[in-house]
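A lone chain, given as C-alpha cells: the form predicted on its own.
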Amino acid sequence: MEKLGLMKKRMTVERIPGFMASIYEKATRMVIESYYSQVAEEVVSRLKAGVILDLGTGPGYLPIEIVKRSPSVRVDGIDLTRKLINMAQENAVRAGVADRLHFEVGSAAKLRFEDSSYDMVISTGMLHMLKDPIKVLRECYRVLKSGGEAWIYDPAKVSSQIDIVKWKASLTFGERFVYRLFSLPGLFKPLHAYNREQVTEMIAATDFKEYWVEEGDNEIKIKLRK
C-alpha cells in the first residue's frame, strides 16, 4: 500500500502543461463573472485591507477581481506554469490593476515568502492536484499572520459553468488538435473532491486548530484560521 501511494504521488501532475495554457485560459476567462467574481466578493467581504496569497493563480482572474473590489488589498499569485504567469501579468496590465498585483512562478509546497507574511491565503481548484497536500497546508500556516485565514475551494466549480460549445468554437486549429489528443479516454482522470474525513485528517497533521469544512456537489470548501 505504501509503494502504491508513493507511485500515485509521483504520477500526480501538479501543473497545467505549457502547451495547454491557452486552452485553459480561454475556459477560465468564460467564468469570470459566474465564478471568480463570486469568490472575489466572498473574499473582500472578509478582508477589507491587507495582503493575500493566491496559490495556483493560473491566468490571474481571481486576484484581478479581488483588487477591483477593494483598493486596500494587494494580491501575490503563484503558479507552476510560466505561460500562465505571463498571461496573468498581461491580464493585470490590461485591467489597470498591475500596481496591486504580483505574479511569479512558484511551488505552493515550498513558498519563498517569510513567516507571517499574509493576511489570507486562497486557492481554487488546486488541492486535488497536489502530490503532498499536507505540506502545502503547513506552508499556508507558516506564511499566515496570526488570526489569518486560508480559504481552499476544490475542485473549483469552473468546468460546470463553461459554455462548452462556445469554448470549443474559440479554440484555434492547433488548440483543438491538442484538446482532442489529450481528451482521449483514459488520459485524464475525472476530478475527485476530497471528502470531509480526508480533509480533517490532513488538517490534523498541521498546526491549524480552528477550521470549517463545507461539502457540496463534488466540491469542498475549507476555511482554516491560524
Ligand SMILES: C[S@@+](CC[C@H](N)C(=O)[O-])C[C@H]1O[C@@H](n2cnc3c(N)ncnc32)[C@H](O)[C@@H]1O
Second form
Amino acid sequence: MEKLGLMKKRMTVERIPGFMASIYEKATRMVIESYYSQVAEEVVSRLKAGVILDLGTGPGYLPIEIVKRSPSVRVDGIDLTRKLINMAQENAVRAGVADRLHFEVGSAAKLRFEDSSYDMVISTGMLHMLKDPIKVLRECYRVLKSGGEAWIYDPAKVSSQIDIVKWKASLTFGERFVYRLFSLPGLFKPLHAYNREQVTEMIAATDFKEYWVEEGDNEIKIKLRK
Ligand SMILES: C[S@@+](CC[C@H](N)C(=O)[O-])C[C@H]1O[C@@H](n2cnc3c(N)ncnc32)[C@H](O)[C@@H]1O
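Cool, the form predicted on its own is there; where's the form predicted in complex with this ligand?
Following is the full complex, with the preceding chain placed first.
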C-alpha cells in the first residue's frame, strides 16, 4: 500500500472549508442537469425503493435529484462541513422534497448508523479527498444491507462540465477574493485521484468480494456489492 503512496501525508484539507461552501455550491448548481440528474437516473435504475446514504453530500443536489425521481426512496446525506449541510437542507426545502431527505454533519470514516441499515451507499467526488479511504470503504460495507451496493464516483465529472466564465461571473467580490486565495498553488492541494490499480488494492483491504471498477473520462466509478 505504501508504495502507491496512498497513505502519504500531505498538507491537505479533507473537508470543503466553510468559507468555500458558497463558491462550491454555485459551481455544483450549474451542473444539476448535466451531472447530478444523470447519476440520479443511474441510481434509481438500480433502486426503486429503500434508503440510501450519500457520503460527502455537499449541497445535496444528488440526493434531491434522486428522490425527485423515485417517491419510494429516502436519502440520508452526511458531510463534514456544517455550512454545506445547512445549504443541503435549504435546497431540499426549496425543491419540495425535504420530507424524504435527511442531512447531518458526520464523518464517512466513522458513521453513527447501525450495521446493515442501508440499501445503497453513494458518493460523488469525495474519495480523492479522504485521509483514510479504506476506513471509509469498510464503513460502507458495515452499514450496507446484505446484497446492497456502494457506488462511488470520483473525482466526479463536475469540474469538466462547469462553464468557468459563467461561474466566476456569479461570484460576489468576497467569494472571488476567497477563491483566489484558495487557488494559491500548493495551499490546499487535493489528494490525488485514484486509478484502477490503487482502487483495487483498497478494496482488497475490505470485506467486499464483488466489485466493478470503471475508468472513464475524468472519473472512476466503483461499484461494490456486500
Ligand atoms: C468535492 S465535494 C463533493 C460534494 C458532493 N458529493 C457533490 O458531488 O457535489 C466532497 C465533499 O466530501 C466532504 N468530505 C470530505 N471528507 C469527508 C469525510 N471524511 N466525511 C464526510 N464528508 C467528507 C467534503 O466536505 C465535501 O463536501
